[in-house]
Structures are given as structure tokens and as C-alpha cells.
Amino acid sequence: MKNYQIKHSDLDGWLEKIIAAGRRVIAPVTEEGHTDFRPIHSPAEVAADDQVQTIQSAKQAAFPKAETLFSYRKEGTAVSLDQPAPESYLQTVVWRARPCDAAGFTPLSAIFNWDYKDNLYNARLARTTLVAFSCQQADAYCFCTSVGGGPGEKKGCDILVTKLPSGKALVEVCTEKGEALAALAPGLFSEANAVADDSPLFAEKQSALAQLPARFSKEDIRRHLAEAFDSPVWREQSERCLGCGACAFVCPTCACFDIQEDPHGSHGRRIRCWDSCAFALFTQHTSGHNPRPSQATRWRQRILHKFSYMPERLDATGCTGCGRCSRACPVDMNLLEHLTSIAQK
């Protein structure tokens, strides 16, 4: 795929051709001092790009909180089911999103198409546009250097921009729906040298990104974590969770749902929600008994199939070190610190 640049100026002018085009379009809005993804139709209402992450993430835009995965209909003895369309899903930009966002969809994917291809989730990818922005500053929670991202790391993107100290942005499209983006406004581009890492311009991305040194390896923490089920480390970290799953809810890459129905008379629907292996409910069996009785066993299954389980069987991490978790805890459940501990022992 091709690379270009454009004026800083013009990214707007980019963001307005997109929206015209129709395309629902999902960016950072700060309202009353919080910013998250909200679907715009103006670029004056994208968040000023200052921040360092939105509070949640964006595989809500092929994941969502909540979604009918069929409804039902009784007339008589006669029951008719209606499934969603795939082909009914908006077309999807999601609009100045971290590398650590577009990264959590490589192991969502990995998790939706395991044992059973998930026409759900997979329809909204593929009508889905990520546009992420590179980072060039980071803070105390993000890691995505110890978990094989960086602020300038292109997997899972169809594009990837980095604001250049020269006033223009490098734009590396990744994939055909990139292009096609792109295409939506040839006269903001040109078209720009290759990324080689002996290259000038790699030299001057580089320059713009935030610095952000690697804390520890995956190897390391899956090496330690192989021997460490029946470590005291679980009870000593989780002593102060909750249980509320806010860190579940804010993670681009955590999947766990429930299904509910939703029942009304001689008709329905079945639904498919975000749900927690924090809660206490979340294992708990028809006969009461409770597998992870405990926080410390529930705190011990987040981290074993974050960085051991999933590596092991998808051959993907279920972390990309955006620290949105450790943002969202309300006793400050610090991920970073204790995998660093964890990596140390």
C-alpha cells in the first residue's frame, strides 16, 4: 500500500469529505472533561489532540455493549425468527483511535473465529475503518512497549497518521479500506517515500513519537506466570479489587459476554452483552458452587488468559498496554505495576 502526506491543516478537510461521503464516523469528544468515542458530524467536534486515550475503547464498534442476536415472534403454534442483516451495518470510520486500539482487534479477531466464525462480529469489522493516529505523548499507565506495540505501530490499522514536526502527516495505509479512504480526497495528498527504517522519513516519525522505554517482555511474564497458579501474588494484588469490571468494560480486547433474553409476550429477542470474569456470578453454577470463589481467583484467571492462555491457544496477547484499566479502577488496580512485579519475581 501506498504512503502520502498532508498538511496538518488539511486533515480536516479530510475528516469532512469522509463524512460527506456518508460513512458514520466515531471520534473523541470531551464533554464535561471526559473524553470517548461518540459518533460526530463535524470535525469541530473532535476532541483536541492533546489527550493521550479516551476512556473506553474502540472495539465497541464491532463488539457493541449490547446487540440482538435474533428476535422471535409466536403467532399461534407457529414461532418465526428474525436475525440482523450483516449487510444492514453502517458503514464505520472510527476516527483518531490510539495503535493500541487498532491492536486489540487482532486478539478480539483471534477470539471471535477460534472454535466458531462469529458473522456478528466479523460483518462489523468489515465494514469498520481504523484510523489511528500515532501517539506522541504518552503517561504513567501505557505499556504498549512491553507488550509488543508502540506509539507508532501500524498492526490491526487500515491507516495510521503521525503529525510530522514539519507540519505535514505521514498517512501509511495499510489496507484497501484505507485506500479507499484516501481516495475520498486525492487533492489533500502526496504521495510520500517508503518508511525504511534507514530512511529519513522513518528517522522523522520516530523524532514525533512519544518515548516510551519497555518495562518488561511477554516472555517474561508467560515464563513466570507458568509456575505461578498457586502463588500467594493473586491474593496479595487482589486485596483491594471490587469486582466491578471496569476494567473489563474499558479494554479493547476483553470479550467475555452474557446472553439475556428480553421477552414480551408472544414476542422477543435474545441479546448478546459485555460481561466480566471479575464478577462473582460470572462462573457460578446452576447448584451454587463457584469455581473462583474468591477476587484472588478471579484476578488470577484476567492474567493468566491475558498473557498466558490466549498466547497458547491463539498465538495472540490479550493486552495492547493502553492502561485504560488502571485509569478506570476506582482503588487503582495498577496493571502495569503489578506485571512488573509479577516479571521481577
Partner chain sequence: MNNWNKQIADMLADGTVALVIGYEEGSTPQKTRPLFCHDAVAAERLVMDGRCTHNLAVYLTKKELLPAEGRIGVVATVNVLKSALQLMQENQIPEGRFLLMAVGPEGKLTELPDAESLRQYIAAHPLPDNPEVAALIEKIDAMSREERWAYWQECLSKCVKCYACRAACPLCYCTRCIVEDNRPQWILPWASTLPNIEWQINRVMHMAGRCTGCGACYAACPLHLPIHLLTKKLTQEINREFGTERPAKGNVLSTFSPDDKENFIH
Second form
Amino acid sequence: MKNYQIKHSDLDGWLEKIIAAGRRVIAPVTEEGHTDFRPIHSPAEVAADDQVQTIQSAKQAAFPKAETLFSYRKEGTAVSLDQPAPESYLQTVVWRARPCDAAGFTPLSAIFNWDYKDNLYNARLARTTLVAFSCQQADAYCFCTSVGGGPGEKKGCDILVTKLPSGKALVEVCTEKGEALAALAPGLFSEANAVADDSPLFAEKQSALAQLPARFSKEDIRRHLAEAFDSPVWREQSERCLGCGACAFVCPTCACFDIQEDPHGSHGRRIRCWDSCAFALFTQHTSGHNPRPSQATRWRQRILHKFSYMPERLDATGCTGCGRCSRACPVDMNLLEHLTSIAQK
Amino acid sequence: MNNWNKQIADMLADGTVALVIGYEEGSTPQKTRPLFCHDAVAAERLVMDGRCTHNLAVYLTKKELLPAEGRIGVVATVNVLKSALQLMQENQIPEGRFLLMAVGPEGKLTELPDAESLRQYIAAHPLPDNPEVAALIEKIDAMSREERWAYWQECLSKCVKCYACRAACPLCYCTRCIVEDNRPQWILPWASTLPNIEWQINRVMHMAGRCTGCGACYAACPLHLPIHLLTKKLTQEINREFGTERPAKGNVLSTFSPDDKENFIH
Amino acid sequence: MDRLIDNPYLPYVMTVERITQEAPGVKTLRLRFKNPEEAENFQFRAGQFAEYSAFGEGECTFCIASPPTRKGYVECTFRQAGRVTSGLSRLEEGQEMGFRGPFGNTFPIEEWKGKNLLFVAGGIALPPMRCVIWNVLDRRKEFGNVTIIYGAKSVADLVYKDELKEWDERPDVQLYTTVDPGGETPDWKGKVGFTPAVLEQVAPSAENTVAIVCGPPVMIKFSFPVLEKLGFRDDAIFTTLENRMKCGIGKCGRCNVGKLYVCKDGPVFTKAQLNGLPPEY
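Other form of same protein, the form predicted together with the partner chain, not the form predicted on its own:
To see the whole picture, the full complex is given below, headed by that same chain.
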């Protein structure tokens, strides 16, 4: 795939072309001092690029918080079913995602495809183009480099844009979808050389990235977790946990969902919506029996699922180190801190 | 170590209390977070200052976290005390099970062992009204009905139904919440505009006359949706209709007086 | 409409052909595919489960209670407990409902050829076993002794009463039915006592025998030590896990136990497998 350069000042022009091409564009928007992904209709709506993170991840592009699985209609004793056509999913561009957003789609895709193919997710993802911007700053909650990512990591991106100190931005095109997006504004791009490890452009890209030394490795965590099921650490760490779903819902890799009914008399829809392993009712049987009866067992499930079960079963880690869960947690459950303490046990 | 930390460490060491719930330094210097102290060593980590905003009363009804025997100390802010008192009034926590403690200026520890001492302390330490909240309510009050509906639709369309507002509220202690009831399905359980509004209306209505105005719901919302304006506004309405006095047991909407001005009561 | 190719959440439409009231609150529905082509292509094996839809109420997980050797229909037996099972209970013969499946693994019946089979079931857990029992009885010569111990709270709560009678009358099946103390009627001819106690009393030999145990968690908990005492090895004891499920296809996360998904790797497990799992079931 090709690399291009574009002037910082032309990025808005490119975004305008993307909007004009009829794509649904989701981008960081700041309201009342808080920045989150929102649909936008003009580059002017996009938040200033001085944010580490949006509140929510980009997963909503392919895994919305609520979506129709199919609809039904009852007539007399008969039932007829109808399902959403993939064509009804809008061509979507996620503008200025972060590399950790893009990385999240690898574990998400693993969950949705490891056995049965979830073609609703797949159809949405096929219609989603991720334009990630390299991170020039990180905060106290970021730890992408500890889980295999990085502030300038291309994995999962359709395009990775890195703003260089020269006033130009390096545009690394990673997929056909990305190429199609660059092709919308041919006049704004000039071709750039491949970003080889020893090229000046690579050095320039590196110099533009946030510095974030790794604090532990995925392997460290996994090794420790293998022996940790009965550890008191789960109760210690989760005592203050309120059992809400904030961490799961802002997470780029949490994919647990519920299936619910939306009846309207003789017709209705079946809906898939986000759910969380932190909720007590997630696993509770009708009889009242609950395989994970305490918040400590649910917190353990969250960590083991992401860092032990998923790697073992799906060859994917359920965490991109984005830190969103820690920022969103009402009681400051800090994942980096908790993982570091597990890795040091 | 502060003198009050030492006092609490001693209480843990000599068994006066089996557990102390308080605050410790958080992930960043700007914030603190709840701390469960099981021993005297942990008591060194306790802090109390203006950054302590979590409503710790939320833990007082979580039986799985509390030791079966012994008293439980709580290093409390005024908001925590107000919620604890409300929980006592609603018969959710027994007086005596918890030893509520306030840290005054110069680190003086005041023990508030019963409902009456709580009432007195709260009355002596009124919390100032937040002018920003008041201004926002005024702004929304000034809207036309259509504008107001559009405002809340826009605002609550963003809700993801993580229920952090419910989880952070000390007075949302139902073991089975109405949103989890599906026969009938009172509130549609997924996140989209109308079901989100249904949820907030229900949450707020269940808080009517009970909400102590701590703002924990808003502080917990990961999307920073101003849902505390709803409870605050409803408190204003309750005050207007029923006065600011609250019954010593129960709450305004679940108690009655034979000489009520409405005749349906007779 | 292409289903399971495009949209794994889209059910088959089924017609309720026959409703049997098994016990108070317990019904069996016999379902036929609305689309004959789907019926033709449908295959499953003993132990597999499915998601049953009452449109307007939602979906519920039960095993397929009919044996794969009986073609053309599937049956499910359930106790009316929540919203969906109440919706399913309200269905009348001729009405249409939804069915997604088959999902999950199976009882390894082929590996049991030539062995004695001991079935231990409690209450509403006879259905998953009934599928295996009929499968075995339809191929009776291939297996050794068949012993069935079935317990319920009361005489009224015993399900498949006609079939119990049929099994009881067969010379090639040893059937013991039992009801909890206090659940017997004056003319009750079976045993009185909890299932694990009756198991201990019947004391079937572990020699060349496979035990299949399905029931409420408490029954399983107390039956395992009895089987152990009788000499059953952990890999000769089979059971099914009942973790909550929604999707049935390894995605929604509910039934995750350790690295396994009960909906994909189960619901059938040996006791030896359970020994290696976190106790989250």
C-alpha cells in the first residue's frame, strides 16, 4: 500500500471531500468540555486535536449499542421474518480514531468470527473505514505499549495519519478501503516513500509520537493469571467496584451482548444490545443461582477473559491499552495499576 | 500520619471497628477514591479533603462487602452522612451497625453514632447550593416545552445504559431494579433515546423526596450527562408541594397524614 | 431467506404440532418446520440444544428433547418460569414460533456401544436425557444394561409419564422412579427419597458402565460422590451444564467458563472435564 504526505492545513479539505462523498462520518466532538465520537457534517464540528482520547471507543461503528437482528410479523397463526439488508448499513468513516481504537477491531473480529460468522458485525465492519491519527500525547491511563500496540501502530487501521513536525502529515494507507478514501482528494496528497525502519521518514514519524514505555508484557500478565484464580487480589481490587457497565461500554474490545425483544402488537424486532459481565444478572439463572455471585468473581472474569481466556482461545488479547475503562470508572478502578500489581506479584 | 488516621488505626487495631470505609489518593493528584481499610496499616492511606466526592453510603447496603460481625466505620463527608441518614429513615441500615465519622477542620474526628447525632451534624453543616446547577435548571425551566423535550432527547440519546448512575446512588439499593423486571417489561432494556428517557424518568421518580442531592449520579456518568438536574428539579418540586421538612421514617411520597389537603386520603 | 449463512440470529419458523402437559407448569411442544426444505436439511445429535422463540417475548434455551432417530420434528420440554417460557406456554397447536439450532456438543453415544448405561435425572432435567434414552432404545442391541433413576419433587412433577410407563414395562430397561419425601401419593408404587440417596440404594455396578447425570445443581453435587463411591471414574460420568445463554454461538459471553463456552464446548461435559474448569457453573 502507498504512503502519502498531506499538509496539516489540507486535512480539513480532505475530510470535506469525504463528507461530500456521502459517507457517514463519526469524529471526536467536544461538548461541555468532554470529547466523544459523534456524527459530524462539517470539519468545523471536529474537536481540536489536543485530546488523548474520546470517552467511547470506535467499536460502535461495527457493533452499535443497540441494533436490529431481525423483525417479525404475526398474522393469525403465521409468522413471517425479515432481516436487515447489509446494504442498509451506511458507509461509515471513523475520523481521527486512535491506533488503540483500530487495534480493538482485531479482538472484536476474533470474538465475532472464531466459530460462527457474525455477518451483521462483519457487514458493518466492511462498510467502516478507520482513519486513525497517531498519538502525540499519552496520559496516566494509557498503556498500549504494554499490550502489543503503540502510538504509531498501523494494525487495524485503514489509514494512519501522523502529523509531522514539518507541517506535513504522513498518510500511511493500509487497506483498499483506505486507498479509496485517499482517492477522494487526489490533489491534496503527494506520494511519500515507504516508511522503512531506517528511513528519515521513519525517524520523523517516531519523533512525532508520544513516548510511552511498556510497564509489563502480555506474557507476564498471562503467566501470573494462570495461577491467580483463587488469589485474594480479586476481592482487594474490586471492593470499591460499583458493578456498573461503564468500563465494558467504553471498551474497544468488550463484545458481550444481550438479546431483547421489541414487541409492538402483532409485529416487532429482536434487538442486540451491549451487556456487561460486571452486572450481577449477566449470568444469573432463572432459579436465582448465580455462577458468579459476587463483584469480586465478576471482576476476576473481566480480567481473566481479556488477558487469559481470549489469548488462549481466540489468539487475541481483549485489551488495547487505551485506558478508557480507567478514565470512565466512577470509582477509579485503574486497569494499568491493577495489571501492574498482578504482574509484580 | 494525621492524628485522625492514627485514631482510626487504633480503632481497627483494638477491634472497635472491623472495617473502615474512607477515601485514599486516586490515580491522578486531582482525585481520590473509595478505600476499604481492613487493618491499621491501611488506615495510613486514608485522606479527607475537598476532592473526596464519592458517596460512600452506596457501600452500606452491599452486604457482600461488609463483615458479618462488628461495627463498620465510615470516614464520611456531609453528603455521605445525609445519605446514611436517609438509609436509616428507610430502614435499610440499622443504627449502630455503622460508626459514621466526620473529619473537621484541623483533623478533628467527630463520631456520629446514631441518627440523631447525624441530624444535628448535618443541620450544623449545611452544604452551599451549587450555582452552576441552579443556573442550568433555570436555563432549562426557561425553555418552551418543545425545546425542553428536544434538549432531553438530545442529551439522553447519548446514554449507553451502563447504569453507573444507579450503581453510584446510595438510595438505588433495590436488589431487583425495575429495569430488570420483564413481566411486564416496564422499561425497554437497550440503549436508545426513548428507552433511555424511560429509564431516567423512572430513576428520578423513584428518587422523588428521597434524593439528598449529592450528585453521585452525575459524577458517575461516563458520558457526563447532566442527569442530576432531573433529580434536583424534582427535589425543588417536592419542596414546593410538601415543604422542606422530611418525615423521620419513610419518605414524603410513601407517608401520609390524615389531615392531608387532598381529599382522596380520607 | 438464507439463514445461518447470513444471519445466525434468524430463527427457523416452526409450527406447533402437538402440546403435551407433562406436569403442573411443564409442557412438551412438538414442532415441525414450516419450510419442508429446512426440515429435510436439519440434522442434530443427542445432547444438542436450541434457542426457542416466542415472538414478542424473546428466546429461551433448552435441549432438544426428541431423539435424532425420530425424523421430521423436534420436541422441547420446559417449565414455565419466566417471560419467554410463559410466552411459549401460551402458544396453541397450529401457531408458529421460532427455533435456532442445533447448537453445542453431543453425548458421545457411539463411544458407548457395548457399555452399560446408567441415567440419573432429576425433575425437569429428564428431557436432555430422554433424547439419549430413546436414541439408545431405538438401537437397543448396540448397548448393554440400561438403568434409569429418575426423581422429582412429587408424583405430579414427574414428566413423560406415558414414557416412564413404557420404559417400566420393557424387560430391557431397569427404571427406578422416586419422589422427594412428602411428594408421594397413597397409590405411589415407586421409591420415596432424594435421587442421590436412591442412587446409593440401587448401587449400580460401575463395571463397563457410563453414568449420565442431569438435574439441578444440588442433585448433581450430591450424586457425584455417590458415583465415586460406586467406583465410577471421572471420565465415565457425563453431565450437562446449564449456564445462562443468549446467542448459543459463542459470542454473547454469558456462558463463558474459563476458556470454554458452554454453548460451544458443552453443554455435555465429563466430570473429568469439570474438574479442570473454574467452578463457575
